[in-house]
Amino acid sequence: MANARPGLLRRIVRHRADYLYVAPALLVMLLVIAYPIYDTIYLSFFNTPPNLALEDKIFIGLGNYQRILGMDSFHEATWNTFVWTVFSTLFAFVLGFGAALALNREFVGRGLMRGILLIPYVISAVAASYIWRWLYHSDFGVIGAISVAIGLTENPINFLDSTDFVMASLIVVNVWKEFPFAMIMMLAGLQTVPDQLLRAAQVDGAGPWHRFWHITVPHLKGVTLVTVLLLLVANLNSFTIPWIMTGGGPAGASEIWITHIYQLAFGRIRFGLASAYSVILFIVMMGMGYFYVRALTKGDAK
């Protein structure tokens, strides 16, 4: 260990001119993100009740983290939360993947379908809520008025007002959003996999679905970890679909993990209980940043 700190200062003295040129960014990031960071853990041991001054907060320790791990809407908002994380990850994989696998093969106007089907991500996720939620109103939406007017149902259906549905309905809206993501690194995936191997098995006889899987799903193992992980953290950490759609509503039923952080710190004002749940939430998205890091460096030696 004597040695090691050394030859890491003779590292940092011959390297000074380089960590000048990066240490405005350092800063900007220290400022932006480590000292926020801090402040919301140093802030979660506190109690902050809304009839007292911010700094007139009062220290209870981990008595915030217990008292969320003991709220019933915590449970009933981390179940939300896996369920709207996992099938919109699940989903809009699929639906990405299915798309990938379709525009890679050579057909007259894919370059326009390419186009139409990236509109979607680009599509400002506010302006996209505003949309779904007009499509999904029980009284004026379109998605009601055809399933009546073509006798699916004798009444439109209440996709935003009815618990039962609207989880349903919200995870709908954000594979829309989000399926382009998963299209997009997809494809960019499939155009790694070697040619000549998919004609060679060709040549010895080897059918599409061996083909398929034997050879293009082994190449594409690194970008599929790479993509669900990202999606994982995207709908892990999204609001603003959840939010402007249904505000955790009706019931809670829509509740999850970062529109609850958002009620507790700016709806009941209780910034300390908001702080100790984003800690917490905090502390899974590191997890799955570790994997996500673990899986770009695999097979780098350093």
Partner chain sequence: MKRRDPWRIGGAVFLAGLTIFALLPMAWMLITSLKTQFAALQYPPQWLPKNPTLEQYSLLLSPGNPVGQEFLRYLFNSLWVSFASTVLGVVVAVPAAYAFSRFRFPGRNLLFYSVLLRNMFPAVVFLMPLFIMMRWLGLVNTQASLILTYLTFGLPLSIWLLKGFYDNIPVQLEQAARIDGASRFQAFILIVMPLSSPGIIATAIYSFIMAWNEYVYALTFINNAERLTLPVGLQRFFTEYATNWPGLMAASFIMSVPVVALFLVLQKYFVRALTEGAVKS
The other form holds:
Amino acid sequence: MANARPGLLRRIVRHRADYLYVAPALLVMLLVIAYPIYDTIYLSFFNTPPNLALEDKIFIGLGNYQRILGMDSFHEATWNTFVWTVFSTLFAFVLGFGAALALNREFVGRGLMRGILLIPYVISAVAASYIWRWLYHSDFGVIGAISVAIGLTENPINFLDSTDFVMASLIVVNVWKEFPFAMIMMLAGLQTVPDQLLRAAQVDGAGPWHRFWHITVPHLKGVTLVTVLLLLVANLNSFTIPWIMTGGGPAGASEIWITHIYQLAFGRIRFGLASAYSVILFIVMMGMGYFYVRALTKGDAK
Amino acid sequence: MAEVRLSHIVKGYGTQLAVNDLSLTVNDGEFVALVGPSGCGKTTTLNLTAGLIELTGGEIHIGDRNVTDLDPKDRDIAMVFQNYALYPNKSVYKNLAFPLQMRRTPKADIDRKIREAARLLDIEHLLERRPRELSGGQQQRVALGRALVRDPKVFLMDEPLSNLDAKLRVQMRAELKRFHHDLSATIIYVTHDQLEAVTMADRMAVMHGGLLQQYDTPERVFEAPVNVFVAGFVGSPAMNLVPAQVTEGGAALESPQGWRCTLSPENARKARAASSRDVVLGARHSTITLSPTPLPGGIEGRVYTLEPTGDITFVHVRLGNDTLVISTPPATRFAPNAPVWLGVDQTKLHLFDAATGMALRAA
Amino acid sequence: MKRRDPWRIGGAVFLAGLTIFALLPMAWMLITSLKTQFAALQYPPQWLPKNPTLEQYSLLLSPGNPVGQEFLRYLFNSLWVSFASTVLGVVVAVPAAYAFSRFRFPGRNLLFYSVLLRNMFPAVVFLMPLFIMMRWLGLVNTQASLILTYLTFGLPLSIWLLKGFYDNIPVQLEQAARIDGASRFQAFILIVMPLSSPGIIATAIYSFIMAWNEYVYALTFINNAERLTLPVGLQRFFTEYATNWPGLMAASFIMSVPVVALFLVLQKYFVRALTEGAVKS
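How about the form predicted in complex with the partner chain, since we already have the form predicted alone?
Whole complex next, starting from this chain.
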């Protein structure tokens, strides 16, 4: 904005009444969004005392960043975060898209079906976590009981207490919770595929697979991009399910960035360290944010 | 009612000018149509007059007031929109009442004026309905009613008929014209349909690319278009326009397609005024005659296809790569590809300078 | 036309499987909530409760006993916090969304994209500075802290959703109103507001559900049992009555009922709210 167009000031003055509409929102956003971002970056350069007497903080430059990047638990959490985010997104998208395709035709009870499939998405993540903890329960869990009953395993699997199974178990819960989101996004996208094109292709002799691949799929590029990005972001940011179900355990096997940050900040009261951690996460997010805004505004502003 | 004066108005978006130095005066009680293809700046001009968008430059007067910097509500105008813009959550009665309420008209007066307008427009039985329960023509009348209840100085109309089906459009055209006559209202009417402009307006302003091309009575615009654009835009089917070159010192025209046409002395004088040899020859469909046998001085062409419309049959004739449309009596029968000879009425011929596009005048 | 299309059959099978996957956990929640504690802790489990009982529900919902008192207090707190933050968010978001939809003031795009970008930031990034801020404002352990912080996600989202609704209201309606004698602000209040009420309702419900389900801020800012909201309250229940799975499931069910009911009734708006903007043809 250095070389502002001539008359920018005049335009601002002419539109001064417009700003009144956004002013309250702007004020709130500054207070609860802009200031916190600034404060996080600021704190990330300090060693903060564990009693939260922030006036005693010590400036240590990039020291917090060096410490984090050198922590074994950070490397482990990074790998876990990667697995968690990628697989949650992948499965949620595949299930959601499949459901959207199956729902994208008229049949009796379609609205009801859509409603039922959306319920996991709307219920509280806390409730969902407890429901699944109960389903996974090592002694009385229904999933373990079923797998024994149909002869899959001899004894109930210890889903949440085993370092081998815990991540997969959590991802199942997460996919259960968010595939409906992918479903309605893709369903909405499917409904914008012009019928005429599909019919024209049908008249031209294209089978269902060709119609899908050559007309539907290209048309869904934009929605897919937005949906996948939103899923990635949501998964990278998810806290409740891992926190309530395992708290990052056992032995850090389900620790992801977010739970790790929370643990550092409010378990061990290391605000400086946790802030630096947040900034790292933040940088990853900004990269995705760039693509998100680009995908959303493509075609909006000429 | 009042006159409207637009003086050198300019509207720019970034570096593009949607309206470029346009000046025109609409007399008190006059019906003026702003006409042109989409994107020509006609709707922008109307919105500027209404005050819905801000001028980049120039001034607007309504009556003897300078309204350039006034809000729409203070300009004392009424507007009818293409999509009617009826308030969907209000009944017809409340739609009509809204402009009066905004002006703090006493309740009794509001009711009286609404009844009056409703009677005039024959919508009395619709007053309690919602807009979505009305047909297109009824919505159109309500929109008109909302404009006229408060006796504005000027009526602005933005393609008010284009959402109606063809039959209703013809009927509403007549009603609007009658409405203009009865109220002796000042009306500025935007349309992309030159036929609407020609049939309804006292004067029409033809716009293209943000510029005013010609502002005159429909007859004059039809008979003496100032340039190739206006010639091609006004009239249906469009005027036949074919490129040609001046030869023999202006006595004749020659086409790269191989035909030749001798000019009358009057037209020869016009041809000599051209800046180069290249001109555009214009002839309306009704000013050319067709003959199945050779005509003296006629141009030979080939029949491409026929379009019978009932009372007139349009014959498309190819002269090399150029196609002309010529109207003939309905009984005419030509076979495709048959040779025909064209006779041109020299008194109705138009000549344009190919370089500037401007009509050529006898020097 | 009605020949057996393998795609169709495949779709139906897939859909049936997915429905079972979606519904089974909820069905098991409901079944467990109808059992006695003793019946819940059996192996192999009772697939259907042998002696179904509503004792957990009556325990949770009757103010006469300590458990019920606690639970109803959380429920009430959740209602209050969600309601207040929704109202506040919508009141602030409506004019802003309208301005973003209609006006072309300098800085509009920059501001709007920063609103969008908020969706990118994890709650945890805001947690520490907001916690410090709340301490400084003396709001830790108050519901005001939650109402205020819920705006961090509620406001950007509401602005984004509402802008979509305003974009769909023809601008000619306001132009007509302005020509009919209304000022810009009157046109907004008298014409646009009533028309956008479905959008406002949809947006309000969406942010209500978000606030109702919010967990991290509530967990961090409030540790006074008097003021807890349901999600954290549920966690507290779990620690206190660790083996009372039927009670926990009943509580989860009660907690889910309002959002699922709101959602099912207004499914159309809700779906539109979620997909608004992302799907532009």
